[in-house]
Amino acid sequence: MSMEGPRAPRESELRGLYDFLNRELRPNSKWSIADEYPRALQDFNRHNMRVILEGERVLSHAVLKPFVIKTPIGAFKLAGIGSVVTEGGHRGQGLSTQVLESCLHAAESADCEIAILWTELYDFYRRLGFELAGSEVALQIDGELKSPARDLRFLDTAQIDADALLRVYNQHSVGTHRGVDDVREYLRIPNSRVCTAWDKHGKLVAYAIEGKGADLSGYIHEWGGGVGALTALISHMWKTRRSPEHGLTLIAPHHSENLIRTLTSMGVRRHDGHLGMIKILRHESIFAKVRRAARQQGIGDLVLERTKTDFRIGRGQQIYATQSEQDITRLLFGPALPHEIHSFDPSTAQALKSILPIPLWIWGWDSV
């Protein structure tokens, strides 16, 4: 029997697709993987799923979820890619590459500027143009935090006001655009611990989410609120953690300097890593936003362009040219710093440092 695809699954094929994904990716779960990704693995996003079938049998799958993320540089349209899997007996035949390339084509057609995914198969995805980039700080909590006493009430339940949580989330300077319906769906994700802190007036002042279905157990991947209230909430979560024999790890963007500084001053251990594997889909769109942000800061002569032969970045005669897509990706989104890749003069190095890297961050609920 011949193979068909990659293509979007038909509505009648979704149940078989979920069975395939549960069998391959969630064999021991009591819930469906679709419940873990309520904004990606659903019928309304079916046009962004890709499958290869043999008759009615699913052999390979990948999904993309477009979303818009705000940053101080501007808003960017991203494509999160995930649930990439091929049936064991058909691996090594290029099926995963086919569904991934089809997802990337769909992302470009949807005007996505960046694609991002999470994996440990670095060499495989580098062949498709992805590179480890961005910055993530993991803060390992191994003991009770000596957080200042605060007049707060803690709740350990997902039965909370989604509007209130969204208001706290929107205080972040970097994050995806969400609506209240998105938050309501995220609050229903199984095997997640939702903790909130409320002041004496009944106002939500901090929230933190640990776990997401079968993933991120022991990791606080979503959080929001002022540093004081959030630190008190994290201390509460440590004392009441689900696995007393294990610690907690909070993951944070590099630019959350106040929270990182506060937690490390309390003895929390810091580990620096990458946000994920990133592929630039629309170079000139991203470059134009960076140049515009530079002009707004008084840097009118920034060079950031793609020529027929290479990429160029700098000012005036201080230009760094490279043919490496990976260099540009790591420079735009970190962790590479301008002075680490080229000996710019102090003025140019300072100008580049003031706008790069772009503070990209994907919160745990948005991961695919």
Ligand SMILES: CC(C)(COP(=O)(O)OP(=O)(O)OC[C@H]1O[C@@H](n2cnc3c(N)ncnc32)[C@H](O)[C@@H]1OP(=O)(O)O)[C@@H](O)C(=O)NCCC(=O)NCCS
Given for the second form:
Amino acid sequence: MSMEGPRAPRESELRGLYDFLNRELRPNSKWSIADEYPRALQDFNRHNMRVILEGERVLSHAVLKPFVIKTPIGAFKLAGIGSVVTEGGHRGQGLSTQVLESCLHAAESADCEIAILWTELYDFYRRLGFELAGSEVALQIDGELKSPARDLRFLDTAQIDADALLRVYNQHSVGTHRGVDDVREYLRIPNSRVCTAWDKHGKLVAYAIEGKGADLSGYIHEWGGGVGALTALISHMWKTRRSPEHGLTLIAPHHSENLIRTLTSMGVRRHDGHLGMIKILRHESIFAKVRRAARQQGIGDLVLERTKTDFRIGRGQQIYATQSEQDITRLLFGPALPHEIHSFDPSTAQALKSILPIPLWIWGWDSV
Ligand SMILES: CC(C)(COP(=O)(O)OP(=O)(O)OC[C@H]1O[C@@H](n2cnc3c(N)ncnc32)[C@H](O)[C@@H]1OP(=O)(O)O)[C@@H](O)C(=O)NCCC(=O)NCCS
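Okay, that one was the form predicted on its own. Can I see the form predicted in complex with this ligand too?
Every component of the complex follows; first up is the chain already shown.
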């Protein structure tokens, strides 16, 4: 029988696709993988799924989910890619490569500026132009936090007001645009602990989410609120953690300096890592945002551009040329600092340091 695709699945093929994904990726789960990704693996996002089939049988799959993300230097359109899998008997034949290329093509057609995914198969994705980039700080809580007693009430339930959570979420400087329906769906993700802190007037002042379906058990991957209330909430979550032998780790963007400082001063251990694997899809569009941010800081002569042959970075006569896509991804999103990538002249180094890396962050609910 001949193979078909990559293409989007038909509505009538979705059930078979979920069965395939559950069999391959969630053999021991009591829930469907579609419940873990309510904004990606649902009918309304079917046009962003890609499958290769043999008759009715799915052999390979990946999904992309476009997001608009707010950052201090402007909004970006970003494609999260996930649930990448090829059936055991058909691996090593290039099927995932075809499926991923089709997803990337769809992401470009949807004007996405970057693609991001989470994986441990670094070399597999490097072949497709992805590079480990962006920053993540993991804060490992090993003991009780001495957080000041506060007049707060903690709730341990997902039955909470989605509007209230969204209001606190929207205070983040970096995050995807979400509507209240998104939050409602995310609150229904199985195998997840939703904890909230409320002040004496009944106002939500902090939230923290641990676990997400089969992933992120023991990790607080979504949180919000003021540092004081949040610290008290995390302290409560540690004392009442689901399994005492497991620790609790909060993952945070590099720019959450206040929270990181507060927790590390309480003895919490810090581990620095990457946000994910990133591939730039629209270089010029991102460069234009960086140049605009530079101009707003009074740096009018920053060169950051792509020519037919290479990338050019510098100021005045001091222009550095490179063909390394990898260097550009790391320069824009870190965690390497500009001077670790190239010894720029002092004036360029100063300019780049004031704008880069771009503080990118994807909250756990949005990871695909
Ligand atoms: C990883 C996976 C999706 C690859 O699917 P696939 O259809 O076999 O991929 P392809 O045939 O397109 O792979 C092409 C290349 O990647 C290489 N590759 C495959 N798996 C790899 C791995 N785990 N690490 C590094 N390279 C790998 C292959 O050797 C091949 O290289 P070649 O062309 O130089 O021979 C598949 O092995 C799989 O489903 N694994 C289980 C689920 C999983 O881990 N998914 C990834 C989640 S991020």
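Numbering follows the first chain given and starts at 1. Quick caveat, the model's predicted, so the values are computed rather than measured. The term rigid core refers to the most C-alpha atoms you can superpose between the two forms while keeping them within 1.5 Å.
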Hey, does residue 326 budge by 2 Å or more at the Cα between the two forms once the core is superposed?
no
After superposing on the rigid core, what is the C-alpha displacement of residue 317 between the two forms, in Å?
2.4
